[in-house]
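Below you'll find only one chain, the form predicted on its own, shown as structure tokens.
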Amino acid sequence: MTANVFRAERIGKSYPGVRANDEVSFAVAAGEIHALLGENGAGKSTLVKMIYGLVRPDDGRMWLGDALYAPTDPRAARQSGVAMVFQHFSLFDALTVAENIALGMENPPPRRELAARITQVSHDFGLPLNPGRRIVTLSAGERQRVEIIRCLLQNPRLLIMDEPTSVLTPQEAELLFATLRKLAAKGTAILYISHKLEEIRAHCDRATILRHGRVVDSCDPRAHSARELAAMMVGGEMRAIDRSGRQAGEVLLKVQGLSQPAPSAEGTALKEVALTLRAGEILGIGGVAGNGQEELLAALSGEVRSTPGTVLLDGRDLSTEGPEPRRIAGLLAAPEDRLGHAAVPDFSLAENTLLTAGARKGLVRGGLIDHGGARAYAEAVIRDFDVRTPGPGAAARALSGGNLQKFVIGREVMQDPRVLVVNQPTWGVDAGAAAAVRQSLLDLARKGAGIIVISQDLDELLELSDRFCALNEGRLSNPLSTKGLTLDSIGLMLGGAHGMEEARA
């Protein structure tokens, strides 16, 4: 029998009004990739924080190998051989890749030697990184690479991975799993959290399933379908998505000749981007991380203004307008980076509604904030989007990643926009919540809104979109109908092979 590297026995943790973990027992064997499954708010994040020393359990015991294990902080966990890739990036924007990685090492080598190690390991993993680039210039996918490489440089006994492929392309994810298999073959135990159930089925040896903080099942995920795993997580059958009842209407948004210089030396310039979006339509935009997704959202949201005549909503030229006039006109956006860009970490959920809904929901009048209205609106978002939180007074940083994502998407959807642009709408969201978020976008389109979904999840784009475009090096391909579109043809488009496309609609 393979020895256990890690074992938990009746671990429990409570917060005011919430029992986050309740008598959780499970083990991870040497050489095993062990999945930890559960809905957003099921207790996964609290559990792995206890293992990594960020949170102390109220009761229960843990073992690492044959020794009792009770880390007082992450440093103690790392010294014991436990490493963790976080869902929310723990990186300093002003520092370089190498400087951030050095901060997580007890005795970092000289800078040149560390840079060489980062370059070597990152290329071995198929996740190339420039050690000298500043974090602020990196896309979310590239930041995730920094977190992964930082952990792998530690040669851990137990590697905890919290949604590591959320912002990786399918190709990058496959390379990552090839490396995880190599690590497992050497005896590393891997505790893996993901909401991508097909990914779990393909690559994990065992799964422990949490619901409301308790272990409710344990299984070999390869012996179950994704739908069966989802049913174990939620305690019932998943409802199918309803795509019916939508018809493309008049043109709402027209973008023509949109070009923007790169925001930094490592950013991506937008080059003659053109698209049309009709009422009731969902346009999917796919691309490998770092090909202009963030720059395109910034140009559409008004965070970066463009030359006159390039962005028109209902025939009105909004090109030189900033975010607030565009929101008032009905052009809303939800960015990829939910904690820091879409939400202020230390603001309450009620306060975070004011960031985008102040004018459209009448929460700010004459310079005065309607605190009661903001709280009521936050409560409505929490209720309608099933956000697991004690209430609207909770700080954004206190929510799990998936629950914060549901809140951010709900905050925009419930403002009834004319056009909504979303980047990575279901990043880090469990299967049930992902289906709910996607259904909310379809329902919004059914009401006559136009929606642009920017995503690296190709299955998501094919499920939601009526038409598909590829973004490659800042250029947007001509759109194709998603009917009959294959992953092979999408792969060619993502690589820049755009000659196969239809004329722009």
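Rigid core (definition): largest C-alpha set, two forms, superposition within 1.5 Å. These numbers come from a predicted model, not from an experiment. Positions refer to the first chain, counted from 1. Compared with the form predicted together with the partner chain:
Asp317: CA moves less than 2 Å between the two forms after rigid-core fitting. After superposing the rigid core, the C-alpha of Thr307 moves by less than 2 Å between the two forms. Core-superposed comparison between the two forms: the C-alpha position of Leu464 differs by less than 2 Å.
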Given for the second form:
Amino acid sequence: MTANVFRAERIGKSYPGVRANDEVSFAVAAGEIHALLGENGAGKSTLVKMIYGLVRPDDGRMWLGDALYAPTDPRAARQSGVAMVFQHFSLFDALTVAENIALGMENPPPRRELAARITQVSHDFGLPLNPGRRIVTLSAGERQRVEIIRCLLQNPRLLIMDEPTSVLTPQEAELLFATLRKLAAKGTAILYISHKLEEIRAHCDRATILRHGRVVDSCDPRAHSARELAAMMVGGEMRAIDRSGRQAGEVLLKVQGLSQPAPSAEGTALKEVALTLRAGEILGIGGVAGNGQEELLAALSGEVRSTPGTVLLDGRDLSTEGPEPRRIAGLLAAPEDRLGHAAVPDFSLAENTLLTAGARKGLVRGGLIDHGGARAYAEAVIRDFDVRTPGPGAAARALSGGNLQKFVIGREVMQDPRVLVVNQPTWGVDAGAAAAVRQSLLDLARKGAGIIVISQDLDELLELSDRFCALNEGRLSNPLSTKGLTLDSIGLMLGGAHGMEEARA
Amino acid sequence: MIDPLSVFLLLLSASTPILFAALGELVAERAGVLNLGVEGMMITGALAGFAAAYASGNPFLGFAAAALAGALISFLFVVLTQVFLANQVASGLALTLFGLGLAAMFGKPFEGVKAPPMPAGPLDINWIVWLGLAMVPAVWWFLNRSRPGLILRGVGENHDAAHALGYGVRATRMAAIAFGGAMAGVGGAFISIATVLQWTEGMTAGAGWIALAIVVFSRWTAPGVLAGAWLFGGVTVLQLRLQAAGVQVPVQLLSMAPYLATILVLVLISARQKFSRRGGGAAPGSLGLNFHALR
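Show the form predicted together with the partner chain, please, the one above being the form predicted on its own.
The complete assembly is shown below, putting the previous chain first.
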């Protein structure tokens, strides 16, 4: 065993009302890829923020090498040799690659030299980057390269990666792990945060598991199954998803020849999208973000109207109808953006039910709001979907992401739709809540509804859907049965993703 | 007949107040701050500069006082938006109203007196005009080539990311607002000390608003600000010449011309979609948004 690069000893951090970290001790050795595992809210983010100097621990000590380590801000952390790749990219869209990298370095070399070094280092690691390009023009995978190269140029001793693969295709993720292994071989210690268990099992040397802010276990992830790791994370057995008892029935929704121009300069045009959805069926639509997911949802929900004859529910043409007539007909949708699109942040949960359930649940009569009914419906959603909140009077913005997601999905599911379209139903939701949301979708399908799940989480799509198609630059591929599909073959279906050459090599 | 060279020299002078104010606002907006108080800071600078120049007999002392006064009154905006996180649009409008009223009140004793003469600089062009021209490449270099300028742009583009990388969002913005105030102050003082040579209430006459429009028109670049200021200044001089030449066009239409021309060009540019993020011509990503660090 080589020497520890980083060591934390009994560090703790409290926020008002929450003990985010409590007596957390662990160590990362040189050349090791060390996983930090835990549900959302387990304290992973607070912990890495303390290591990166964004937050100061209340108690405990940290060592970097043999020296005591107490960074006052991220710049001090960088100077000590700690670098971090953020979950939500810390990039500046309008600036160039080189400018972004310079901002992440303490003492960047002059512009020309920096550009040359970016080109060289990025080629050495098989992550080619053009230093003069603006971030907005890059794909998610390329953006992450920028973050990684920014770290590599500083020759870090400890590299922290916060859920780096959540936006990547499987091939891009492979490329990332190849890079990490090269780095580890040079002696860099890597702290890897994720809740994707398979990924951690495949690539990490050691795992420290956090629950409610405490270290509950430490293990070699290769020696355990994903199920065992999940059990350690949530502190109990995970309930297995029940997919039984579904029968594909008659055709409910038919989409044909659906083409839409891009709604904005950054949007994607839909090109000749066609699909058929039967009763009791779940159709999964995968693809890297920005390939038309939001546009497809908007065209199905009625936010954007299309040419007549393109969207048919039970044979009835809804193409030119807005969202409300479509809801009345039974076509419901839950968009990706919970706060602002699916729910009004400053409205109470009861008021938020009115947004989509007004007509189907009879909450608006003769132009007047039935406040008692809205409250009762919100209470029913809260109860049936285990939404953790003080009550229907709470503002939507006061809920955590996972709880609001359960509420938003519950609001649609409990209206008994004929067809439900959801985009990223479990994005940023912890494992327990995600399982509940998925189960509710399966239960709905069992009752005879047709469901379209648009997601970037391929494991989720494989788990839920009967058929799968890929959305790529606004084009929808032909659906394939998910039986016998592997992650690899799906990755290739998503094709056209950037950086594939390296991944295949 | 209209002599092009003399028109150009007048243009330089007519565009200088707007050039200063717009360069200052450009830096503030690049840091993500939308300060609609430019007009109020200009009029404050116009009065403070005039008063200091009159009292000391030294016009350059007047400009220094104007810069100081502009920066000081912008501190009001700093306190409102950076400390109390008030809405930037409302705070900016309040700053304009406050500045106009304040200057009107303290300006009473200076009505009817004359400013000290200003020594001419090289080529018989005012020193402050030269300074304004020099500020264009200086601001460009600062924003695009210097490290503090890069940090400032980072703060304006994505304040959360800048904070995560350990840069002081609030401190950067405070400095940018103060710079904007100082520049607006000098711009205002140029009107009272070097152009009109006396103090009258409301003498900036909307120049601050035009400066704000020009920052957008420039697509947030220093050379673009110069082009916008020259366009406005040029049409101003031209319409004055036309009026003097007794052209048979209603005076009201001619007086309107500089404002109309500026708006027209603004519309034409935006219609051609030059403001896309891909092209780098878009507004800073965090423009007008308040930053609150979650600790």
